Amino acid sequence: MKKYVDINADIGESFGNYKLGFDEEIIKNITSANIATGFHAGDPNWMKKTIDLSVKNNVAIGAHPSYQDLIGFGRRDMNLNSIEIENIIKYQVGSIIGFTGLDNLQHVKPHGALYNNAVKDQSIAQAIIKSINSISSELIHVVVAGSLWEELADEAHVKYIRETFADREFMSDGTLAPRSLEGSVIENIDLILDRTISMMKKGKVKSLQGDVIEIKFDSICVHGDTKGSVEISKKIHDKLKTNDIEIKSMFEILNANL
């Protein structure tokens, strides 16, 4: 049976004259791409510069809302309620749809602290996607695939995309380990690449606490800010395409999976 993934990138989370990331280059390997959306980095010229380079290079389009905290880039939590998540997401997406349009949006990963917070708290990822639904039920929603929020994405019946990580290593629950433990994120290529590889073809990763847990997804997320980013994204895609693995974006491997 054909396999298909979809590689994806936070980018654009650069802010005034403060350059961040190395969009140009790993926009290159990607087929998917989450903007950032202003709480936690980027503004509305980067917003843009960073739309049209992802339409220059035929990659899919997404939202990538946070918690409204710049200076600790939307990794620290808040104790919002369920109208308050719902209205910053709605605010948050509602800024790109103004430059790309509801057709050209292809999904929505929330970021930071709020992405993982829907993985553990039901209130949260049911107020995210209801947020979503209620924009466009056309809208994909990327969920971290074996969570709670994958469950209520199902249940809810909205489109989604189960998302995993090349360069983060998981605790035995199938959680991200948080990146305050020591070897939480990975930076050694060629583990990243036996990972992925492994994790494409046996469904089975390592956990950081030495367990193997089972793992089924559609998404590959490659953090920008990873030092070798770009090497890893373009070793990445082209390991991928070596092992008969075809790259995908979460559009169509949805209608590939229809």
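We call the rigid core the largest set of C-alpha positions that still match within 1.5 Å between the two forms. Being a predicted model, the structure only gives us computed values, none of them experimental. Positions refer to the first chain, counted from 1. What changes on going to the form predicted in complex with a further copy of the same chain:
- Core-superposed comparison between these two forms: the Cα of L80 travels less than 2 Å.
- After superposing the rigid core, the C-alpha of K206 moves by 2 Å or more between these two forms.
- Core-superposed comparison between these two forms: the C-alpha position of I135 differs by less than 2 Å.
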Second form
Number of protein chains: 4
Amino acid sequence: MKKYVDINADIGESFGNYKLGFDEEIIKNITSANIATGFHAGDPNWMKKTIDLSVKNNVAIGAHPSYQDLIGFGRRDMNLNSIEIENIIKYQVGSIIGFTGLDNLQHVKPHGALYNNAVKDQSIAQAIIKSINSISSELIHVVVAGSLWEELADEAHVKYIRETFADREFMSDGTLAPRSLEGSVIENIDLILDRTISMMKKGKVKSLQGDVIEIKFDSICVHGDTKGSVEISKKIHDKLKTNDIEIKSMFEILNANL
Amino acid sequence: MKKYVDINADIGESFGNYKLGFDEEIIKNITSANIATGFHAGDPNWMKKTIDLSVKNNVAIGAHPSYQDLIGFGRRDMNLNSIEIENIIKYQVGSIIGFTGLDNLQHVKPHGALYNNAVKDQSIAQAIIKSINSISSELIHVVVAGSLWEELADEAHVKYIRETFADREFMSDGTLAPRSLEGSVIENIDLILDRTISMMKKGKVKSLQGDVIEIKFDSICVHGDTKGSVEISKKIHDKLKTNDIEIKSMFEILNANL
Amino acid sequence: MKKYVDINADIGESFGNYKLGFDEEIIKNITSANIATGFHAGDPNWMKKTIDLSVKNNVAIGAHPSYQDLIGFGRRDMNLNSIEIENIIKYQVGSIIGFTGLDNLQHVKPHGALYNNAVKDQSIAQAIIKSINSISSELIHVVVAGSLWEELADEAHVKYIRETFADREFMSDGTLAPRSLEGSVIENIDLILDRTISMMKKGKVKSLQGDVIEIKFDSICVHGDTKGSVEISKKIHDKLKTNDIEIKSMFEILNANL
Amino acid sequence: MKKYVDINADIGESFGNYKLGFDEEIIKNITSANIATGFHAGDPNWMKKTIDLSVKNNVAIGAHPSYQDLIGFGRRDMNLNSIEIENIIKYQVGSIIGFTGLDNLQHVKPHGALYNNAVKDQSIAQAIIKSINSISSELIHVVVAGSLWEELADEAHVKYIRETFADREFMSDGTLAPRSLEGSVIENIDLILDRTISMMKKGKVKSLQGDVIEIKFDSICVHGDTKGSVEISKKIHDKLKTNDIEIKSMFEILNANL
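I would like to compare: after the form predicted alone, may I see the structure of the form predicted in complex with a further copy of the same chain?
Now the full complex is given, and it begins with the chain already shown.
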């Protein structure tokens, strides 16, 4: 039985005069923060504020790099080659190190289309792994649990954390059920909570097709962009605690696993 | 008599499809490179290429942060407060560390309006000094020789290098003669060369007003944005060598001074 | 006694994924909309949506050009010369004409620092007037009531509308009391409403210094960026109506004045 | 036998401090200019300068809209839907109308990836045609000769000009041979010149596969981004003249065809 898990969320996605997300509230329900680094959202001033908020709440800090596409919020494929992907990741991960120093940066989690491409395209996953590792072998790579990306991170012998989603169904091969499939996104909050605890305790879950499959993950991704998502996050957080599951940062989990 | 000096130049100022400057040529005449970090010029791909070019030519690497103003090339005052200035510098210096690592970044030299403001405005000079120092006390600050900025860097006990210009006259108080003053920019190349050697050997120079003043500097700033400026840079470089003045990087100079 | 007035507000200030302001609500309380044109806020998709919203609500459309400064929301002086100001205004006013056609564009009102500079700097006011007029002599210039800008528009024989603010005090010379002066911004909503009606009916108001001064204006600027400001706008709108003051667009007012 | 043809080129592709292309020279060899509108290149100041240059040289002015991608120079597919494409075209075509007025804008020619997509994707070609036509039915659409885009423009009963390239081979179905095919780009300048004259005089050309095919076009696209391309453009221009082929603007050609 698994005894601990990390909870991560994307924060610091405001820009200049534009305020986005309920960072001050979601920060209380998470252990690891993915902070936008200026390419899809965020700017130097918001990065500083968001880092300060994370430190104050004892939340570990991660970089959340993206394609350079403010107007599309990093959600559009930009058709970059591997070298270009390596360069934008080095630039953005570096940018946050300018505020935190290398030692206080826990992890890197790509955003939006870059994240989705890493799941679908092996060469993109490898460019991401290579660029993060070139900065420091101590940086934790966040990968999608059950993906080829996880395998590549494993083969590359880098530190990695497998993340999953509390409100998403899986296929029988362990990959996330695509949003286009009916029933792939779970909306019933009680079901989300029970299922999360069950996955944590048993390490198993019923796939969308009805098979019982193994599910291994270290972090749950939650959202803070609406009042409703913050409430769900709080309920997941509280439900885990009342079930004696410790909520730890990625760094603490990897150390505990040693 | 002074025996060595650094030569620095701004490079890496291309952007996307826009090629600017003769980096491949000027790189041969300098020991320290100020590499644009994406706010007035440069982008992740050009940064990578320019860092590789510097490494290949054994030229020490520095960050060249600026106000965020691509269309104005960082030459317009953006009216930022001290906190905002600290944040843009941390972001940009960090971004280049993503490529080089902290240990391979030698120095930081602000660009354009930010540089000019640091000379004129004590609070801006202090914000610059504070932000660079917060990243690492090993980073070398490039300051204008004879300026208040130099004094502030000295008081802050940070590592700094005083730069000057071979083609500019000085006022009797040791500050640069403003470009608006007639005769403040020297155009005769022989005069530039003789004067440079004389300043290096005697540590003295005649001011625009005619007084003989002391002049102390560690680095000469040259330009590579036109074919003509590259040629002048080469002549300065060669003239220094034939006069037995060693051309060393900022890092080597500070170590030699210990 | 004056019988009609225009109410204008800045809308369309969202950008990409960033939603700003309560456009769907404020649109019901106004007769003229100042639509952001992409330099401080807005983008082609939001411009189209906002134009459609205005048309649907029978609100006249205006361009709201700004310095090119998304991160600073157009609130920072960018130190542009007259030619540069003319060019950014032509570009932005043109951009909205691409959606509306020239005939359906009613007015132009500069935003933020550009607006403030037009009040303070005669050459900037003249560049604004010149550029709008070069596009079409039918376009209405929005100027600050009682400013030098108004005088310049008058001398240039262009069509103009004088705007004022319901919640701001005036100096005895008829100019707006600067925000830095204590008491310059009125916060009591009843006072705002009574004062607005009084100014409309009597054409006079008591200045911050206590003198009774003449006040001539054609449009009241309201805000829709917070729920509270939308409510105030609605109250102003309703109070005007119950006092038999017709709320007409700038275009209708200029025609009625003929 | 055909007696006249237009020559068009992309100009105004500088940005801020970045100068690109030999506009002052290529302008002498063309009759229609495609002026960048700020999304892949160009800015309000360069647009004004380039429009003035065109007027001075009696060259007709066109808009050259693009995906919003300065760093990728508009050469990357941005995955926009039809509505989004309509909006970016309206915005950009409008922006140049802010300088020229509608009556002095002759044509619209999409740039880079947007142009290439219009050839490959019917819905994109239709979005382009629809958006230009919504601005004015007088605006001339530049389409690729022999493409589906041409057919769609024809069916939509809009004014259009078919452009071709002097240095590119065709397939037997009349479409451009893709650059990936060996021999698709002609490099021998004499061959380019002879072939251009032959196509103009006979209305026929030998395809890459060896078949003689009909070729109908109204404009030849030339380049001014290198010294070499300017020279080729000049030779094409002069060769046409010495062969008694009149070089006329798109507008003049459509009028002559009435």
